[in-house]
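Given next, in structure tokens, is a single chain: the form predicted alone.
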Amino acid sequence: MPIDVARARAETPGCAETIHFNCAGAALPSSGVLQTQLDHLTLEARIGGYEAFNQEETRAEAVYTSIATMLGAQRSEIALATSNSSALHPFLYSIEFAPGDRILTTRTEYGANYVAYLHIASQTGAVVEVVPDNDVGEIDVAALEAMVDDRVKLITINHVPTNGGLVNPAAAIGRVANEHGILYLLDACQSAGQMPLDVAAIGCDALTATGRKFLRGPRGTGFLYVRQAVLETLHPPMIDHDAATWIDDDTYELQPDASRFESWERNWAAMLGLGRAVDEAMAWGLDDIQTRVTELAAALRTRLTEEVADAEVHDLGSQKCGIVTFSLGGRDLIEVNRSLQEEEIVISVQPMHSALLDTVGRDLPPLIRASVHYFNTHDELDALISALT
């Protein structure tokens, strides 16, 4: 059913303070997510951190269940993390690469991920190769399949890039990976919370996400999904006594589930807030969220093209999402951003290094990124267009 925008805004305190178009950076949390964190912090202050966790252990366990439900996964396949990168790296560095092994990725890959691939290549002799785009800017699935041989160890892509609104064909890539028995890692940090994610339908072996973006959760939260059959073959590069059981003087045993990728210490107030954010996203309905977000973003692209004389929209893809990127002729975007902030309109300016291959490959100018969510309104689009003109 359609999103009740008035209720969503009433439940989002920040909507009264600002026009927020930076949900791809950090979205506004709901009052429920905020209160969940405050309640736990208050409890910790009253009775102590360990004691607060012991009292709320059932709710803490429910965070895993909520994430698993959202992804169509098993609870045992979920690990909690402090960010997308801290979720992705333990999985990535668990893979035993050898000289000549190939890592296939996309031209729109995030800088944080790509430098990790380069680091692995420098340490192991593996090679990083970029799959070409198709004519609408998505990763070319036919080209990917043509590149597959017995040296391909990993296919790793972003579902949605950081610098544009396209949605990569994750399920089609999964079919290629599964047919050839290749590990498949999907970075869903920009798709989680703005569209449905079903790991079985996608066919990925691992998926990572952060809480702070479209899920509307706290900063300092994230999660990792690893398919059970795969995680049993991986030994994380670093472990502690939460990831493994100490058996005797010289023996330990890794946890049989995804907790082998976790560290013991974590901010449980934030993690409980993440669980609340996931529950709220599912309560709103991720199909309905996607419909609302896609409609708002499409309206913004049209209005930028038709009403702002020097605006050029740079989003690619046959399917587009809630991220809108555009340039403004030769204008100083840092100054534009500052001026918009004075009118309490929040956007972001994309640095070149966030998606270097795509920026250089398309010879992109500096970009503004406006990322909408279901709590935004057409009146707020009016305000942005008015400010830009």
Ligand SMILES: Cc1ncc(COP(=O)(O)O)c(C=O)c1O
Second form
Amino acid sequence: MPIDVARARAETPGCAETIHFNCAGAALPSSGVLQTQLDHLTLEARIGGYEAFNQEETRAEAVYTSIATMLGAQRSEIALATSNSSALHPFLYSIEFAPGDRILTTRTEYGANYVAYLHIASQTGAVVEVVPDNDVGEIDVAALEAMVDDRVKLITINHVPTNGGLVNPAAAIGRVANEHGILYLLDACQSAGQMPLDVAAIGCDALTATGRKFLRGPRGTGFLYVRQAVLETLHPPMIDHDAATWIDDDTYELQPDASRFESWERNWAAMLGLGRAVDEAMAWGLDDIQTRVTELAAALRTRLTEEVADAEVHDLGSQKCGIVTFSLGGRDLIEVNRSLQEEEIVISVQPMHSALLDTVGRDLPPLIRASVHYFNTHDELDALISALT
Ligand SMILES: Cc1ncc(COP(=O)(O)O)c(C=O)c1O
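Output block for the form predicted in complex with the named molecule, input the form predicted alone:
And the full complex, kicking off with our chain again.
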């Protein structure tokens, strides 16, 4: 069913204030997500933080089941986190790498992930290798397969890079990983909330996401999925007494589920907001969201190319999503951003270090990233195009 855009906008207070094209940064939350947080904060202020949690424990538990349902996973396979990185790192650092073990990743990998791979390599003697792209800029599945040998310990890729509209062939990578029995970690930070995610169909062992981007959840939220059979083999690098049970003077026992990757303290107002955002995404329908987002982003790419003389769109990939990246000849993008802000239009200017290998490899000029969601409209695209021209 097509998204009811008028309803989506009426339920998004920020739509009245701003033309928001920064969903790949932090999207506008719905009034439901906002109210969920306010209600819990109010309850905490009234009766105390622990007491508020006890009162809302069933709803807190439902956050896990909502995320599991969205991913086609089990509740026991979900850990809550405060960001994509805080979800990804405990999994990554749990893997026991030996000298010569190979970590295969993408050229478009996000900086926070890539520096962690390098850090692990420097500490363990593992090596990080970048799989080449195919001729449309996605990770090349055939090249990946040709690189596989028995030293490949981990395939770790992003589903959607931070700096472009392409969607990597996550399920095709999953088939290679599964066929060769290699651990497969998918960074779904930019895809969660703008397209369906099915961990069984993708074939990943672990998946991470953040709440604040296309899921439209609060800042300071994220989650990790780890397949049950895999998580049982992993010993997190740091634990607290929530991740493990303290048995006696000398003994602790790791939790049998993904909570071994969690820490005890969390902002429950934000986590309940995340649960609400996930429920809303599922209620809209992730297929319908993807259809709307893809259509709007495609329209924006066409209009930039046809109507803005110095605009050059840099998105690659055979399948594209809601992230649109473009350069503007020699224009000073900081200045462009400032003048767009004066017209209440929100975009972002891509920092080079967020996807350094890709920026250098493609010799990319400074880029504007405009990332759309289902609540955006063609009138808002008009406003952006006219501001740019
Ligand atoms: C592809 C990708 N992965 C990971 C991250 C890191 O997410 P977080 O800041 O929630 O840790 C980002 C953030 O922009 C991203 O775009």
